[in-house]
Structure formats: structure tokens, C-alpha cells
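A lone chain, given as C-alpha cells: the form predicted on its own.
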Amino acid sequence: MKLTVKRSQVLIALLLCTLSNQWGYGQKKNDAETIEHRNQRMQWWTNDRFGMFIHFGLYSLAARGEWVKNIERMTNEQYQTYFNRFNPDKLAIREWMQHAKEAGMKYVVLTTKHHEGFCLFDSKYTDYKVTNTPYKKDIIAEYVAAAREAGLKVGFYYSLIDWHHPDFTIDWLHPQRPGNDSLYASLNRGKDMNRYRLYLYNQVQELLTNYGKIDILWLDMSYGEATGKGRKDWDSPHLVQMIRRLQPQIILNDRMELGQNEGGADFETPEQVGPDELTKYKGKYFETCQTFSGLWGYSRDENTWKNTRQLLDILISSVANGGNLILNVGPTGRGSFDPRALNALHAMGAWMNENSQSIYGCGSAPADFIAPPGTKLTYNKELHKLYIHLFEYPWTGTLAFQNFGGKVTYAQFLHDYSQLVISPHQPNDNKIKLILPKEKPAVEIPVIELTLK
């Protein structure tokens, strides 16, 4: 038995070595990417600022969130009931894309495989896939076609974790984790992370070769502390090299335990953080991932939903700190969007329809512009426009700005382009004062646009 295991490991190592030559990931890059080239590669992403995450899988039928298998410590046999019944009869991915566009989103990232291990694509390396369910069709193929048709950038989420694969070793985050640490060795007898890593590489290769150009790849997640999984398990440097050779223009997230200096991460991913916490990411490429409620997968009974003001605050704060927001929807088991999610998307879309110029193409304001209390600033460098988001409407009817004196040529509300009078100031005065209407406009968060000299 010991000889068989060793021989198996040697064969897998040789196969990985052979595939490394095929994929090219065993070779060193000829040239390091320049900062200028990287900025060009990231340009569309930093311009668009707002995207949609979609978590959809077998957990959508459980309707208790995407970690239900883990939290309830289900076995594969118990979880199989969702696979046997997966048939989203109301799935209309073109409608998903239309909802994203109407909300003002410019790109979408869909789960191709979450931690449960179920694949929404027709992988040749597993039977645990959508084409073997009653639904039968490749959802990822449908999604890619619909996103491109809608003019949206295409993103894939792929879980590095797999609670279904027989070679993925049981650890402290696995649904079948034991109550006694001494039992791990016996539970993992016969499992081989080398074989799992080969499976992971093969599936990533499928995703990046079978569906045309992919704009974003979200790999999730590493938890290398103690007995968890991390960069050694995925061999992250080689995985990234393979990805970049297959899709040179792709944008990658940061959950492989690789820093930007290793060429592994294009942006950081603060998850479910408050608007004030985003200030620590200022000056970096980042995308905060957020939910309407507390969970990513559909949860019928979860009611801690953010209101429109909270959602807009996260979006505006992301851009004000030079980052992006990706906002998640968890479709139901039938493939439709929860009415609560639709209401939230419509509210975001109504605001974006009138104020998106303060989001697209914008970032942090220059440091010498000081935001008045109750406001947040975004700035379009190309157009020399500064945007003041009024979270607190001034009851006095005036708004004073420090360090703005002599720098502003015109002021208007963004939602209707109505002019705002700039109060005369002394020649050497470094302030300006805007005269505002006494009543707040019928906009959730009004935006003032200042044209700068």
C-alpha cells in the first residue's frame, strides 16, 4: 500500500510537470509588467467602478446561505438532495444582465463553482456539474453570451476550496471536520491534495479557454493558518502564471496569498466593511464586496437588508477612496431575483440614472480640497470635475468650502443641471460659498458638480 501511494504521488508530480510545460506556468516571465502597462490593463475597471456579484448554486435551494453545508455539517449524501432537484425553471440570465445594467453596473462576476464543489459549467473533469442535473444546460455558457450581448464585462468566481471533491483534505473549515483533532489523519487517509490541485488547474484552464475573453477572475479563498489551506496547496505562483498566459489582460483578486509584488493580485477585496473602513485602502486598487443583506447565497428568512442610503454610502465611499464596489445578488432556487433585491437594484439605478457622472471615471479628490461636514467628494481628473455628495443637506441654504477659492468656474446640481450661485468672495479669500435652495431636492443623496479651472 505504501509503495502504491508513493508511485501515485510520483505519477501526479510527473503529470503536473508535463502540464506545466503545456500551460507554460513553469517558465519565468520574460519581462515584468510595467506600472504603466498594469494601469492600462486596469483602466476599464477603474473607470467603471460598479459591478454585480451573483452567488448561485445548489445552496440556492436550501435558501439558508452559501455556507449551509458547512454550518449544518452536511455530508455529501445529505447535500445530494439539492443536486437531484436543481432545475431553475425561471432562470432568465438576460434579465439578470438587464437588472445589472439598469442599476448602473458595468461588469458582472458569477460563481462558476463555490465551496460546495458544484460546477455551473460543463467540466469534463467532474460529474458534479449542472449538465448532470435536471436543468442539463451549461449556465456559464448562457451567462457569458448574455453578458456580452448586454455590453457588460465578464467575470468568473471560482472556489479554490471544494467540500465535495474526494481528494480535498478535511481541515478545520470542512463540513466533515471532527470534534477531535486526533481524527484528522484517519479521515484524510487516501486523500491527496496533489490530485486535487491538478483538478483545480484543469478546471481553471477550462474556464479560461472555453468561453472566450474573460475580464475578471475571482479566486476564493486562502486560509493558510494552522491546518487550513493556502498558497502552498494551490501552488499560487504557478497558478497565476498559467492564468496570465491563458488570459493576459485578465484582472485577478487577492485571495491566493500572493502580494502585488509577486504578480498575483491586481486588487484587494475588503469584504462587508463599513464606509469609514475604506479610508485605509485609499491609494490602492481595491474592490469592496458587499451584500444587500448578511449572506451571499439566497436566504429566504434573512432580514437584515441595507436600505438605499446605506448602499449608496458604500458606493460613494468606495469611489471617494479610489476603489470599486461589487454588490451581490443571490438568485432563488428557481433562478429569479428576490423581490427585495430587485427593489434595491431599482433604487440604486434611479440614483445612478441622475448621478452616475460622479461615479464613472472618478476617484479620490485631490488632498487640498477639504470636504465640508456631512459631504463626501469624488473627482474626475480627465474632466476637471469635483463632485460633492450631500449626505447632510445644509438647512442654512449655504455651503462653504475651504481651499476652493479661485478654483471653481461653475456649480450645478447633477440631477437636473440647475445652476447654483457662487457667492462673491474677496480676492485673497481661499473659500467659496454656494447658495442652495432651502428645500432638499427629491434625491436620496443630492450631488453638486463643480467645474474647476
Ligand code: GLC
The other form holds:
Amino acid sequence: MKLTVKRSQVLIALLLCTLSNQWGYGQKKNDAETIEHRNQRMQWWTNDRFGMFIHFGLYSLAARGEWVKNIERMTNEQYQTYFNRFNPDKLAIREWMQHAKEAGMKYVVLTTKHHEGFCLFDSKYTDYKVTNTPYKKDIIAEYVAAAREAGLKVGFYYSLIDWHHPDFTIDWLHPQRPGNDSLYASLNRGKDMNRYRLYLYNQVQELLTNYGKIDILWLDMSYGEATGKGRKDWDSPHLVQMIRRLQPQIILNDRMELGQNEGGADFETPEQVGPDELTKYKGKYFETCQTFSGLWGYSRDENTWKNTRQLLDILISSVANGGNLILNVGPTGRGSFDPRALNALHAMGAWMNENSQSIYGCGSAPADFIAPPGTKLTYNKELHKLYIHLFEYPWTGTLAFQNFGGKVTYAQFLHDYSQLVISPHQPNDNKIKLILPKEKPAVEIPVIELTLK
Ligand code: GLC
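Please could you give me the other form, the form predicted in complex with ligand GLC, since above is the form predicted on its own?
Full complex below, order starting with the chain above.
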């Protein structure tokens, strides 16, 4: 058989070769990272435990959540009104960072582009960006500078899906989805996901080269290869390869459909799950992402806000299962945090101010320490300290620990370092008893610190 190679095929091959070198496709894959190296790379993240998510975009003006374009099936023209008015006059990113710090958060992840496709950064690959709105400035540049100045780790959220890009094909999850399946073909005529993928790679490359060291990349989202978009559309293995080449120390989430064992994700992202469900993730790297209320983008009329106890529960339960919590704020269209968010952050901060030793540097307790009823345990391996979070305050004024006999040298409350007397255990008795004040201290969830032998 005679092999004929057309000129156009050669050109395509050359183009692919150039792109692959630019993105590092052509390079030899690094030897798999050892577990020790990964643990080292993840160390600050495992230690810090608590971060702030920020969802900010054109949807902040609609004030009906970040999915508003989709839910209300808005056209690009209808949605353009938010672009034309985008001018957050109260935006003070330094203050955002200050709020995060005061709440006890150690890292921040901000949306650089959400599903709506609008970019908060000055991308050279699109006009649909903040620098073309009345606000004019690159919000991502401001954010990176403010976060670094505040000593917070810097994270970028980037949406893999895009409801504005002309090449992103319309599927069942798109705002322009048709009422009738037979219309997809005509709606998608001329659209090309390969061109979209190029756009996506170029933007991720911009984000990871133009803003210095980036600590976390939070990619979102995949929803099934057959009927939606996923790993194949993003070519996830190559995407990850490019990301790791550009930022070797970066910590990467799991929403590009590559498991932790495929050299892909660094952590899993259970979303809006209850505290009890987190036990399923024990032993894995995970970060639960949670909102104060139901939605991620500012939502004026949404009133199901979690109370302080619920927020603390999710934080403590994350750490008790060896994971992190990232808690979201959706700033208003003016760029400020609304009073409900400020109150919630303030309450978290008040508790963290007195009790953060049971969070930072902690993880799950060794299996032989069994939590007394109404409590949750965290453990600091380095310091050899066990923390008991009193979700129910014992009205008897004592707290019994079944199998702690001979293991504890000192007990105190964290909030005031007041000693808690350990009633002497009998020889051969595996039980100890702490004597607590009759009245619950004025702390939402008091924490007892046990120094272990
Ligand atoms: C979901 C939502 C998105 C949100 C994200 C945060 O994937 O689509 O709106 O940004 O979760 O975890």
C-alpha cells in the first residue's frame, strides 16, 4: 500500500508538535512522585485546614446565585446587562483578606472564571473580561497581591465549563439547551470543542504564569463523558501535566475526572455534605466545600443560613476525619461582604481565636481513643495532644473516658487554659474522669486539651 501524506497533514502535525512542546506534552513524564514527596508538598495545606472560597462574578449583580444564567435560561444578550454594569465600587480585596484572616482561615480560593465564562483576569484570549467592564482593573492581580501581603496562600478556581464561549457545545446543562433533543445538532453546528480546549489550556497557562506562585488550583467541573462534558473534553491527563510543569508545588483538586492514584488530583471535594458523611473520607486527602447558605454566588433572598454551631461542626468534623474545610463567601455586586457573611465569619473567628490549636496541625485521633458521647476528637500528632470538642455539655459536671487510663498527663480547657482535674484512676482500671465546672463556659463548643504521655 502506498503511503501518501498530504501537505495539510504535515502542517497539522507540525502545529501539534509546537503546541505539545509549549505545554510540555512532548516532555518525558516525570517519574511518579513518591508518597513522601506528595505528603511534603501537601504539608502546609494539611496543617492549615481552613480556607475561604470566594465566588465573585457577573452573577453577583443578579443576586440570585452563580447559576442564574442557566436556571433562568438567559441568552448572552440578556446576560450582557451585568457585564455592562460591572463596577464593584466597594471592592476592597485587602479587607476580604483581613476578614479571612480574622476568621482563622489560612488560604483563599477565588473564582477567576465561573461557568458564565466571565474572566476576572486580563486574559489575552477573550474580550469577555473584567478589564473591558466599567471596573477596568484586573481583579485577579489585585487579589494575588492582597493575599500575599496578608500572608494567605493563594488559590484560583477556574471553571472548565463555559456558557459564553462560542465553541463550547450546547448540552443538557447549558443555558441555551433546547426543549427538543432533535435541535442539538443545528444549535452546535460550527462549534468546536477542540478550539474550546485550546482556549482553556491557554487561559490556565496565563493564570499559572502571569501571577507568580499559585498554591492551589481548583478546577470545576465534569459531568459525565457520554451526555455531558468531562475528562475527554478537557484531555485531563495533558491538562494536569501542563499544570504540574508550570507550578510544580501546586495543590490540585479532583474535578477534572482523574483519581488521586492517576497522578491527577491531590484532594477530593465533598460538596455541601453533612458532618456525618465526612467519615467516608477518613484516610484520604479531602476538603469539604460549604456555603453559609445554599448558593455560592451572592444570593440576596436566600435565607437558609447555617448557624455558628453548624459551621463549627463542619469545621471540627472535617479535621476529626483528617480533612480541610473551605467556606464560601459570595460578595455583593458592590464587592463587599454582606452583614450575614460578616457575622458568620466573626463568630467563627471568635471561636478560632480561643480554640484554633485543636484545628491547625491536627487530624483524626488514633483509633484507640474513643470519643465519649456528645464529643468529637481531633489530634495533634507532633505535640501529642488530644482535643475533645464538647458538643453536649455534661450536666453531671464530669466526663468519663473509657479507655484513657494511664495515658493522660494533664487536662485543661483551651479557651482559658484552666486546669481540669483528672480523678485518679484505679490500678488496672482503664477509665478516667475529668471534673468540669457545673456551668458550661461561654464558648459555643468548649474544647478540652489532653496532654498525652
Ligand atoms: C458546583 C457548582 C458551582 C460551585 C462549585 C463549588 O460545582 O457548579 O457553582 O462553584 O460547586 O464547589
